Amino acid sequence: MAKTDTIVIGSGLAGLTAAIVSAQKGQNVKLLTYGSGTLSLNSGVIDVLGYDQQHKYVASPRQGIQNLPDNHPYRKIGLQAIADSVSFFLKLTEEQGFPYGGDLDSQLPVPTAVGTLKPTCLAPESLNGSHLVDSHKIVIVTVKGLKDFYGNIIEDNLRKVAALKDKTYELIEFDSGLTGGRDITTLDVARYLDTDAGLAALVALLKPVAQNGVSFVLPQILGTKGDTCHKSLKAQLGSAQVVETTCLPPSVNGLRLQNLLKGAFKQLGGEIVEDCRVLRGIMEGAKCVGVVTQAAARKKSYYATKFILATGGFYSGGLAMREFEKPQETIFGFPVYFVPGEENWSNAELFSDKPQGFALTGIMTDENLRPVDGSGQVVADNVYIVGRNLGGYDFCFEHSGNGVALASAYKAGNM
């Protein structure tokens, strides 16, 4: 019976991070993934904590974390582990040639595709919206045929930001020449800008407008290969700044980060087993000794000393609820915390000043991130819960999703 040191289930930010941290400790690591992970669905920036439980803006994530309730994942992870995870991530992205900036004591403003500024903790330079504040002119670059990026809406909303209302604005359009009978996506344009011809066409459009004090705002199209395109564009435009917005899926920056993490894991000798659906755990009392998987029509068992569960929440299938008020964790059947009462499941207003009840659903853990039951008893000694599987927080309301994923994965990988 072949046995691995650590098996990680799931290939989102939490799963890939946990796998890398485990491999860096010299462990033999297998990552089992059924899909492509969730990084293509999110911005790839690391929101640690943007808003507190009263939905007040948090200027310092480090300070805000200390005011969270006891059942929040951050309180179980601990501030030191969170800080260490941030340092780990900044070092990793630097070493892999796609550096992120930021720290745990401040927020970076990241422009969105509708012209708002969202607070985040860590982001690549191409998404750093602080450059907009220092500019005197903002040039919004739309792309012909690209939906969900409308220059006039972006301008209207940027003008509502106090620090940006008195700027000069201009709209220009980039014609990529991409056609084919369907709407193009940011990923289509990003792949075009990976080519010399694509980058040259964009430079030809922007260079006549580029000057000191000008910031260009573009959709998330600056190539798929880390910061290669952004750096090349900046070098050719002189002192002008170039800033991307977040975007609807597929997220180009999420894919950049995914490629970085997968590459780093493979460099460490890690193995990714794809199209591998984990059906159930093999338990001996409170200890997991293996998992049963299925690929196509064939079942196979994998055995390990340690297991890290990173299958996500409702959106990713890690949690399911076929009967109201009976949520289930879909592999091991671990106890799942939820807010009881139909009236407490969701707020009357979608965008309200308190977390959504359904979003708090997840697995509660001890301080070592092992799953516990309603009385706080550990139910699996060698299984660790990370990312959106965790209960007690609303990642959307708090702007904390990727932060919890990173910090919990870092801690679990070090257990």
Second form
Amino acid sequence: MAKTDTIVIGSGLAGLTAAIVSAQKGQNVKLLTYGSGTLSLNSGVIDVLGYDQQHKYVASPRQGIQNLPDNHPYRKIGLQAIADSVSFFLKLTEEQGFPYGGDLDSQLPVPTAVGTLKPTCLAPESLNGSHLVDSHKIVIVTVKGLKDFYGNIIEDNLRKVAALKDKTYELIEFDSGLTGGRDITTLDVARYLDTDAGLAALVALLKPVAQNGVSFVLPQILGTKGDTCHKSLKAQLGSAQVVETTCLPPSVNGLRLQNLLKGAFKQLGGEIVEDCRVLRGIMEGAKCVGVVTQAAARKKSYYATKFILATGGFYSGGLAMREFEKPQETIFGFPVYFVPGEENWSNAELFSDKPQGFALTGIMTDENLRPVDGSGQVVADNVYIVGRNLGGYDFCFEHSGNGVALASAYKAGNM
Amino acid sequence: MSDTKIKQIAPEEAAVFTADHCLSCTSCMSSCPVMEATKEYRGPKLVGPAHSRMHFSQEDEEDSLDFCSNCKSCDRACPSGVAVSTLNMLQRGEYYKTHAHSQRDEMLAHGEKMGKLVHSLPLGATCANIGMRIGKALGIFGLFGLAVERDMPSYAASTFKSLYKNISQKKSDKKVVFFPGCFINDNEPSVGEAMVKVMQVNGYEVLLDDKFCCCGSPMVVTGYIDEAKEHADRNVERILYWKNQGVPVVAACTSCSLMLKKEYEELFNEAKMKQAAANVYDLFEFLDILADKGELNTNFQSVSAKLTYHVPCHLKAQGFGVPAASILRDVPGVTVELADAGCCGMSGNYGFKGDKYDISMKIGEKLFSRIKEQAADSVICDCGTCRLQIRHGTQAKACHPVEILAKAY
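Form predicted on its own done, so how does the form predicted in complex with the partner chain look?
Whole complex next, starting from this chain.
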């Protein structure tokens, strides 16, 4: 029977990263995925830590991490591995021709589709909103027929940011010519801007307005191929800045990052098995020797020395709670931590500055990211837990989702 | 028909109810090749799960349903197990219960009938091939609504079923029944011959069963759902017969194998289809299982071939990986590079439709340029209509991976 060095389950940011790190070490790696992974729903920027446990803005993620509670995954991963994962990611994106910027000691402000600025640690140049502060005029570019991107709302909210209050604002509309069929998405416009004709049409609109000191704010439409479109556009607009916002899915930047990661993994000889739902682990005591998957009409088993679990949380099906207070990890049945008591489970004020109890649900691990039970005993010697499978953090509240995914995957890949 | 109630698949496992698992996350939209090629298709999320829920409760038609090619990229993208494309095909079947079919669809759905007719006449294949060339030159295909830019697949001089009779096989206790499907039987019987050779070298005797009929895939995608169900019933009965004899059924066309293994039960929801599916294998899936057990004959001769592998969508949807790549990589002299360029755009008979030709070619662009870049000796692909599209879009040679493997023995 064929045996692989490492099997990674799940193809979101954590799964793909763990697969690449493992493959870079010369291992034979198989990645099993059911569904296309969450990157098409993910901004693709790396928030390491935006807010602390009191929801105060964190100016330096490196500092903020050190004040987190002991059961937070970052405390298990450790500052060194987190810093190394950031360096790894910056190097990887550089090598793959779609460089990210940022560092662990500061935040980049990324504009959102409603005109707020969200703090993130690593982002590609096209999403770096710090340029807005340095400009005197902000030109918001809406796209004809594109829903969920409204120039006046963006302007109103940007004006609420102290440093952007006194800028001059202008709204212009880009007609991509894609209307007339169904509703268009940012992905449709981005694919159009991958073409020479699309880029030329956008340049024709922006060039007359593109003076020194102007920043354009656009939805996430600047091509699907890394930073190719953003670079070409900037080259043709002189010294004006061009900044994209995060948008509703499909997320173009998430897809750019997904392409980069999948490409890097395949270059390293990694294999992705699609439509492959992992049903259970094959355990010999505390050692996992294989996993059983459901293929069409029959089950198929895959064997390896090491396993990395990156199947996500409730949304992705990695965690489930069919009965209240009985959370499950759906493949291995690992112990799952949760906050007991119905009254602590959720905060009815969805958009308040208070955390959600349920968000802490997940697997607790030792310092090597192996799953532990309530008494801290490791329950699987060669299975490593990464990304949203981990418990003890509220990624929405603290803005740490992709940071935990990246750092845990980096560490697990290196174990 | 017996009056015993037909045993259905449990509701929690039935594809038809998976619409309610849709979270509207848009993963399918990012992966849909038709959405990328045209703005007229509203996309898998809205047409599949969202609209099918409306449809089953009231009369309501979705105009852009016609654009779905049933390539199943959406099903693969879905993290929640929604059988998106099957929901589309069920709606299409429902639509054609009250609407007339075009002559074109009548023709595209019934390739098996045409093949039988052609091969029953003396010199039928030659005459039909000449006839198709003349028909194309006179623009008759266009009048029928077929893509004038394409050649219809030419008929082989002899069907696989007739060639099979002349193959002398070593008898064996280990047997498989081959499900050749229409395309291998009528158009590319060499794939079947290679399959028999490979199975023989691996100690298996290959049987044929004349009672098998077209898997029904061309009917499902053109909305002849009741007829497809009749085919499903006939094939399932035979598969279960062979299952009782302990003889597995093996198909070498991934659209056939997907239909037998997965789409029957998704579309028609009967427990017997699930039972039958367990006895059906795609060819390289079967060889992979042999390899896993250490039973694959790996006494390979060297074959000098640089190959580009276009993995068909309908193979990816079977969830067993891409075993042909790893098996062929063990043949000395063979290199296999995955094209990794998405759907080819042909999707069964979709690309033959005149009004879908441009979409089909636009979808295929990525694959065509990848094939040209890689400049391999041959493209390999387990799906017959993908191979037609590859030849049409690139002029490259395209064969089934088993034809390469056969050379290694």
